[in-house]
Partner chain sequence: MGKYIAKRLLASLAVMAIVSFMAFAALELIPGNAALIAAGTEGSASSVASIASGLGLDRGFMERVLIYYKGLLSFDFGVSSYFGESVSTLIRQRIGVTFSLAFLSVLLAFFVSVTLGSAAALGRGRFLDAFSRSVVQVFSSIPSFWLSLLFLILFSSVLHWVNVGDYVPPSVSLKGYLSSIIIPVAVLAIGETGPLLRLVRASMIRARNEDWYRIGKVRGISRIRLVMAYALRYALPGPLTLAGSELAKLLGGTAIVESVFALPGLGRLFLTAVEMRDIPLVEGIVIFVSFLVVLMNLATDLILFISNPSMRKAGGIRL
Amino acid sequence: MKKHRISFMIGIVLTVSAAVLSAVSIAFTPYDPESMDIYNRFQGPSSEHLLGTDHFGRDILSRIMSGSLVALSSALLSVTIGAVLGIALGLVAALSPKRISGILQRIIDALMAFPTILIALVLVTIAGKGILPSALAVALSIVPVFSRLVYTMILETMEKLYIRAAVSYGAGRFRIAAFHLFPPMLSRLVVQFTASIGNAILLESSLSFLGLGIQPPSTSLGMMLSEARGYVLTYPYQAIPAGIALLVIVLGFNLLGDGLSEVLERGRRGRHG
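Could the structure of this chain by itself be given in the form predicted on its own?
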């Protein structure tokens, strides 16, 4: 099996496993993720608590299931918002007069010049803590990625002969965008969307680790790592499961994005070759 197909299949297995675990947590978890049991804290893995309990006696497996659901839902929300805004901004910048396009491009460049985590930290500090502010912060960091991608693809496509022909026949810019520009871009946008989910989960976890993201009583993988860092030497099983869960989810989406990119690119070459 070729390398890109192996990455694609591994990515599918990891992401589907994370999605199934998250979906199950909606209806069932072994214990209440927020139920404290001080008398049974720092319990190691056992038949009663498969991954042990934390410093408040909460079941770690239940918290990982709940945290995975929060991570995926928050990432999907933030990437969707960021993709919609970025695509709209890139479309307007590509189809507008040069002066307006230049201003929009400078805005995009300014957003890309700042480190992603810095933008998120500033926004969360201004808007406050919680799921929605952190999702909006992550979304804004994703906007320039999609806007630059759409802007570049539109400029490349506008040089095609069939686009020039449509312009010569009097077709409007938005009609050209709807019927001639977006269809060729869909595959690359899907790949970027998939890859951005892993980055969004990692960024949200970083904010939660710093105490600026998702707040209790909601559960976050980043929050779990932050809470466990004080006990990492004495009770390592508190941090390891959450770290592995975060690694698996992010790695899964990254591999899925890379594999999907290769599959779609080879399919495109096959159609045109």
The other form holds:
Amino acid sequence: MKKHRISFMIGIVLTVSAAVLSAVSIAFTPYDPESMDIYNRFQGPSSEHLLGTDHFGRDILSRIMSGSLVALSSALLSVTIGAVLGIALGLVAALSPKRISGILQRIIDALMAFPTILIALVLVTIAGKGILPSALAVALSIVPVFSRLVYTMILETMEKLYIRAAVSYGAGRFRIAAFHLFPPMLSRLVVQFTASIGNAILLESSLSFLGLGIQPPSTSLGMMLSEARGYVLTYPYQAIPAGIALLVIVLGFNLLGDGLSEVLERGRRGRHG
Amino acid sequence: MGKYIAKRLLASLAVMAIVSFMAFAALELIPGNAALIAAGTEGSASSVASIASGLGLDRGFMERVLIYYKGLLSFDFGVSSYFGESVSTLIRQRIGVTFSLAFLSVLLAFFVSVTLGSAAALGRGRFLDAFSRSVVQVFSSIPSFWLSLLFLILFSSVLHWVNVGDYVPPSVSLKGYLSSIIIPVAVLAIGETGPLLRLVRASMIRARNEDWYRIGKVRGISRIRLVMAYALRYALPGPLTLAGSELAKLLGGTAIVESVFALPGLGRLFLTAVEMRDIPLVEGIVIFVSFLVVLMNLATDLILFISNPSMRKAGGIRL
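For comparison with the form predicted on its own, kindly provide the form predicted in complex with its partner chain.
Everything in the complex follows now, all chains and molecules, and the chain you saw is the first one.
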């Protein structure tokens, strides 16, 4: 059991430090992340530029800090939108009459069947490039995960005695959903939310890497790597810092999500003996 | 049994109908219409009109839906506005590369996961288990595009093993073909190993806790025989299903790797289509891939259903 606790702690440390670093970037970065200095381009790490400079001589550390802020906030936005839509869809699918629920289930299946990157690219084709379409695309890929989770959880809970009691008291569908079905699901939804953030960051950065997400002059980690790609054979160091930052953030959220679900699982087992 | 198969078939048909309609409707929403986009900024009003009638845009919505579905039934997705070739030809030329990437990487990931996962779950060493857990975490957190760049640096500019950008078709030289896709296959396989290994390990741990496993152990059946003859058969259906659906998903998910390693596959074709706002091509690829996904999932389910007596009795799995 101890090992799990260690990885949970690592997860907390990584996510908190990423959050702190990106929060700090609102008020302070060592350099202006967008100011160029052509004479000092492609520098390695030094005491002046802790992580060196990129192909325009911009400070890589400052760009990573503000890029992390973009990654975190857009992932948070996408997962929130995706979770709300997914939960709503799952609720409706589980509580509506069988025929409608069947159709909704097929729609969820259809969303699941699409590879996420494909959904994102279709959305970009429709809505154009930029941070909002890409955030929406990421959100759309989150929807089926939540709706399926909610759907199965509701089917499990519906069998419980207290729900049948509420039905026999004459409680309406909405009341049952809001007061009896939703609260016990909350902890698992929180776990799923955390676990989805890592995936959202990965997908958003992939879109930025393809040049379809956030547009310059704003920075994102995926875009930094996309720029580094042009110099990958001449200045390979360029591809390292932003990639490690991305890996660390995603790993942090994945460990955090796993740790939370472990804690939750143990709690459930404890309650039922 | 027949009832289950019929039910699954019907459900798949329903998903395909929904997917194709969603793709059609979604691309209808594009601001400005496909003809304007295809004609470009230089296009005159008459050329826009002729492209529009070529694409059938001058007809009513319902009529276009009908034409669209009639085309789908005969594998006809129209003509790409950027390449000027038929969409189904373009897809046919490129599906081979993508399929071999997806298939080989899932195969590789599956073998690595089964070996490492069984060893981690059933072996004596605590180290192996900790190792496989870390592998799962790190592999599922690495962005595939970054990994591609790292491999590019390592294998191309440090070790000089491969040259990027020279894709060799297998019909020209099998050796050249393998060396041009081995690195991208490795990148994709690493991405697939995370979820697969996690599942194999979990199912193997369940096998270990079964009574028959303990009894076998007590009766002195060797550990290797116990795993090969009993535990694997018990634990593999889940991972196999996952491998099937991951393979299907990869058919539409190789765009990044194809783009970094300059491979002429479906993913790169799709990126070009999106970049050029080539609506017929986007639509065609989306529908083609999602139909493949649905059919592959159906096939995986049916194979599992037919091969597993207990599932046949229970009337199938809910997926």
